[in-house]
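A single chain, nothing else alongside it, follows as structure tokens in the form predicted alone.
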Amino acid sequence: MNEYLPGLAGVPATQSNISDIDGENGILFYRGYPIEELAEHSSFEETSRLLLDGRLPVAKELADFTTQLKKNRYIKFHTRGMMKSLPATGHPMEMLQTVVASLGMFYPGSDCLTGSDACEDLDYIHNTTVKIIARLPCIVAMWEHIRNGYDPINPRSDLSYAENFLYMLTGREPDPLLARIMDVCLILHAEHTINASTFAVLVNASTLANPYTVMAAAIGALSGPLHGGANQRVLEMLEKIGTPEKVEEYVDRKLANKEVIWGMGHREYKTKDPRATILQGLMDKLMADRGGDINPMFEVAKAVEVVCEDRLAKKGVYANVDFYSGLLYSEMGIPADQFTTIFAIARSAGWLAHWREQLSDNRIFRPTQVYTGEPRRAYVPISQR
């Protein structure tokens, strides 16, 4: 195949079993199981191991599973200290990106990665899923406390992967409505299929590289704004739309400009995302709990959406899953340039069920291009140019 698709649209990249997207109609599964399910019936914990086995756990599976998740919370204090020397104005993503690929040098091992068979060691390919899936959210959360000069909270056993998040993160045990709320959001952003970031994994993985690495990869391809930076862009929207008076005359003038309207459209779905459903739901439920007294902010929302529907429905363009979730994190009280770095301690479990996947049956990467450059020229020497 020569022809050159931009942005390997459509172009099959991988086989895998991990999820699947039925665009025309708006479903996502994970590993069989609609999206709509798990987020009404399972918890991050459980998803993560159905993506990374391939199957439900039972209970002692989920049990033993939760323990060592609980169990590998902690960060080394050098860690701690080297986070504390990064400059307290840098996004935080480039701060995980950072901590992440510093992993590796004090969670040595990857020396089983050799040779084609890639690695047998399955004692390495999961403690290692279960360190980084445990530590990504306590970075997080250290680095809250941290870039505003102070010391950060220590984890603990007695909760859950959620609970202990937003604990580590406020200093306060969360409200058990906004705890459930993170749950299903971590539910909801932890597998898309081939995205740029789990392409990211994939590439890197295929060279044996360090897991940490792989991870750091990851991170860097989902923090651009047409990925996973998009949810703090539609805060930043809505509240210079400021009221929904406003949001009309706001989106045909961004359409008259050919310019993005964040939170709307994705590559995949023709119809609205079901994971924007899911969280437009959990909106109203907590508007409904709190009698009202939300963010403003979500009232404008429903009026983007409902304007950009009337205008962009017949070229399929609807709300995606950025589009609702950056305001309930605001509504937890997380800053706006903390909201990707959510996103990346969710994805981290497909991300590695996906490494895992590509290290089952590895062949490195080595795509071809199209040349558009000179025809064979001689070289002239530089007197005589």
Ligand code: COA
Given for the second form:
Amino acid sequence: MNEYLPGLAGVPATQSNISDIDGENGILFYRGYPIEELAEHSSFEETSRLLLDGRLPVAKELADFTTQLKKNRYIKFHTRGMMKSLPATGHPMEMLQTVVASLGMFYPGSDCLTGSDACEDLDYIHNTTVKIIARLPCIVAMWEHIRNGYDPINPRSDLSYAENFLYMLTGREPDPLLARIMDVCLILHAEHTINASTFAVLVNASTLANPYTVMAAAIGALSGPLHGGANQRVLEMLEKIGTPEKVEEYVDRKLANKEVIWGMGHREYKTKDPRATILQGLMDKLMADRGGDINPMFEVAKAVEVVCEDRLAKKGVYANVDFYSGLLYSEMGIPADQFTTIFAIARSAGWLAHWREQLSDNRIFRPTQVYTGEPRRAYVPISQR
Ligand code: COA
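For comparison with the form predicted alone, would you give the structure of this protein in the form predicted together with the ligand?
Below is the entire complex, every chain and molecule, led by the chain shown above.
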């Protein structure tokens, strides 16, 4: 194939059996299970095992995995010291990328990946997977305290993954409904076929780089506003709009200026992102639970969606996962610049599933290009130019 397709739109980059999107009908499956069923019945711990192993775990497997995740919640004090020396004004995604990349120095062992069978050391693969999934939320929560000049809060082993994250982040006993909403948010963000960050995983994994480097590359790709960074911008946009009455004028002005409406549109979905529908349902549930006393930006968001549907549905542009997630996180007291780190925490499960899949049948990525430069020419000495 010699045709260049910008953004590689529609070009298969790999074969994968991890997740699948039916973009016409707005359906997302993890390992064959519809996302709605997982959001209703599963936990992030169970969904992670599903993504990694390809099947739902039996009770003992899930209990063992949950215990391993709990045992891996502690962060070395050297890492903590390094975090304290980072600028408090830096973006949390930059912090996360830096810290995750550094873990490769603390946890060596990736040499086993260069054996004749790249995936032969299953213990290394499994232990590294657990280390990364377990540590990410702890690093993110610790940063919230460190950047504000306080010591981080120690993890608790009596709490679930989502509960412990909220506890370490806020220092408060997690509210059961908010903890369950966080758990569902983590499930919804855990995997999404081959997007920009997962493609970064495949490319880096294919060189047999250490898995912390692979994760750091993915975190970097996710941080961009056209990918995971959109959730932060959605809340900023809603706050800028202010009230539902101002939505129409704002959207029309943006579209007239050829600017994007954050949280709208998706390369794969030509209908509303099913994850946005689930998140909107959670927002309604929270609203009912709180007797309507939630972030007034929710009403602004609903108005933006109505106006955008009128203006953009003809282009197949509807609300995506980032549209409602930030509103929910803001109800948990989480600052907007931490929204994308939560996306990274969740997506670590999917990224690691793709890392393992790539290793199991690896060939280094080496695409080609369409050269558009000068034809061959002779070097001109500087005195003759
Ligand atoms: N606001 C306004 N118009 C949008 C839009 C948005 N959020 N998303 C897409 N469109 C328009 C494009 O301008 C284009 O219009 P045109 O055909 O008149 O030129 C058309 O819809 C097709 O969009 P395109 O840019 O080709 O889609 P893409 O697949 O290349 O890009 C995104 C997908 C996600 C990058 C894009 O929709 C976007 O920038 N969304 C906002 C950022 C965001 O929420 N990202 C999170 C994704 S989960």
